[in-house]
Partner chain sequence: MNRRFRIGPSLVTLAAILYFFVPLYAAFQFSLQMKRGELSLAAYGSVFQDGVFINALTFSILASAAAILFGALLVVPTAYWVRLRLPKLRPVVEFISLLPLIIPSVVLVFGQIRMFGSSSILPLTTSDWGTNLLLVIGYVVLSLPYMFRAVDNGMAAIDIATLTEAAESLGASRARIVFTIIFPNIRAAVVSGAFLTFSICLGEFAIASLLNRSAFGPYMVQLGQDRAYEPAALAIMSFALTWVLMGLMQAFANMKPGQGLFRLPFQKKSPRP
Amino acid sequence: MPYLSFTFIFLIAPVSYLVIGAFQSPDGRFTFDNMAGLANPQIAASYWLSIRLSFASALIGTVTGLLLAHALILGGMPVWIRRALTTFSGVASNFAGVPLAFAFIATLGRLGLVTVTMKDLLGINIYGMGFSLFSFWGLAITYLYFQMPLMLLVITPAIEGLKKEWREAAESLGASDSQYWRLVGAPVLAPSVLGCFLLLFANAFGTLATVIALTGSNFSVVPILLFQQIRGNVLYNPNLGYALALGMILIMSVSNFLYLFLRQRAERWQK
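Single chain coordinates (the form predicted on its own):
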């Protein structure tokens, strides 16, 4: 009963409120205008920007997290290093918002430690070369701070599930290391890797605090546009904000559904 009550109060009731509000006018009448408003060029561009940013950060986080997990588990690392990285990943995967934005400004901002050090010691001016922390790729790198540790935590059980007998059988049949990974390891890990990518995509898609703390409201991703519609003074239209939130819920629901489906397939391989 406590669990069901908690789920109803903090999940079912808010989502139901958003769904109802998305199909209501400010005076409470039923309307499709809010959902039709999602086709507005500004809103459509905001969704496309969020999708591209989430895709890029999820892809980079998946690749780097997978390589890190492979080195950590199959690379013969000492146990204490593995424990330390796993513990750090548990903290870093939940580190976001204003503290993360400040940390990256102090590190990779125009007067950040790494920026100034590279310029003074190596003569490399990354901002003169076109890089900016407050751009698309700057945000993608910032997201990487919590995406890569999350990938490490989620993919670790799948890599540990690769049985030694499979490699031994492949080697006994004359397979090389590349053949083992191409014909055995990669197909077994593929559902887990794709599922983790979808999980990272959904994780990045709903991020608000980091973006707004780093760029203000100048980077118009969907969460910022939603915030402006519900709490803003100029674009105030709560019902359109509910429609924006409903669109986000649908996108993340599809991502999570596919993630659960792929996870079930991965678990079936590893039984």
Contents of the next structure:
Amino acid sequence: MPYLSFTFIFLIAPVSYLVIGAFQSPDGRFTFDNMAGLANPQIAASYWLSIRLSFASALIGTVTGLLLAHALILGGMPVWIRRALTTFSGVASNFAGVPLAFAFIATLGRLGLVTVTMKDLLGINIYGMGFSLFSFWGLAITYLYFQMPLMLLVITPAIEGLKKEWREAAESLGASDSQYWRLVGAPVLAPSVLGCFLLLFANAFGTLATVIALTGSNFSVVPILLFQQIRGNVLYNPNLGYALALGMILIMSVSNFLYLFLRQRAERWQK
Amino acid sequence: MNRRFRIGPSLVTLAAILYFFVPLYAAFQFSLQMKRGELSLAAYGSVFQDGVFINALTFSILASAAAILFGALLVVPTAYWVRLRLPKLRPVVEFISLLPLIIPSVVLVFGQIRMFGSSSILPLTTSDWGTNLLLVIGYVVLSLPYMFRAVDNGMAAIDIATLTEAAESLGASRARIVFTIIFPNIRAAVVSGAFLTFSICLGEFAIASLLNRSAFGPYMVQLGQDRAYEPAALAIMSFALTWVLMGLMQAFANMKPGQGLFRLPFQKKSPRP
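Given the form predicted on its own above, what does the protein look like in the form predicted together with its partner chain?
Shown next: the complete complex, the earlier chain at its head.
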């Protein structure tokens, strides 16, 4: 079957090559040295930076996306606003990469519209206060442009699945708004929200083009380090590069599989 | 649900709209300021007059188109055969199609460069056409999750078993069934997957850059380092393009099987005599 041979040759085999290489010494013997090498300060720092950035961006994306979804679906917003924002989200969640970075440079860069306006009108120099678009929080704000729309899109079915009857039942038993959310809404939504958080985490973890366009290759998250390793063997050890790639695959797989697992659990309520 | 005006949700929605809108407005405004003291479209003109821009864009359009064609030829017969004859293989095929979501493109291209490098059995990266081929293959792999889902949804909407039986009883060969019966019936789904593939591959950076192709993604990054106003113009243009592509994708995804390709979804079919 052409499909199976194609994916085997060009997807599974190359990835397996890296995975096997991650457990080989340069002369081809089996070793755990490369995986242990991931603990070297440069690589560990890079993983830690990636994890923190992905965590922060996923957390902000989850919270804001959830708030927005709640406002649009349960907050009594006109239908056309909801429809417009959902359509926009479909576009924005695909608008990642280099152009997104450019738009944010024009917004929050040193000469960006928001930066300049804040300085001129309010006298607030955000760069003077230590903010930089080309740093951790600048990247987190930029990622939010595709994270929040993605959250809105993936969480909408779960929020729509909160049945009106549950709320009515809770209210007729005398529950307050906060009691309803605490005892009914939150427990039902929790698996979906956690799942979506993991999806956003993986989404941020794999982001490369946006970072390169914003920071050159100075901001060494894991994809950037791997990119440099492929370009110029900056780790001076090819097999260590394979281990770096394997680490990325592992983090991506764990978050994606947990996402799928949690989504299945959440679907129990949507029948 | 009561429809009275509520302050919290309204504020949240307004904040979100602002957050979405401001970067687009900022990029647009910035892109108009190339000439000192006046608003002009000079940045856009400067982008289009750059021969490198045209070359890079043409290259990426061709590579994406090749990936779409190759991807459709790979996925359509597979999805068909799995649905019709090999439902047991379905979980495997579907799982493989989802793998590119787990394996970052930078890892994928790393593996391919090592696998098909100069000292391997199939040294694709040593020649120019071989590297181009590898780029297209990389794009096919990247788009597998989307292409497979689009095509598979399209097949779910038609009765392929009956269509196949009818075609077989008239003596059609297997290839003929796939290309003249199944394909036309799911072309809206294929086109929908194609637009998504196109929007993913056109500005793709990691694979193109690591294979040293002068494609659109690496060109944009270079431009961002060299120029100030042109990148903003590019951001606006690519946002508009993404919007168009997503709109077309949606329109085609919602089409009914066999509906004409150039009939807009909201137009009613003219009554047949």
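For the two forms, the rigid core is made up of the largest set of C-alpha atoms that agree within 1.5 Å on superposition. Only a predicted model underlies this, so the values are computations on that prediction, with no experimental measurement involved. Positions refer to the first chain, counted from 1.
With the core held fixed between these two forms, residue 258 has its Cα displaced by under 2 Å.
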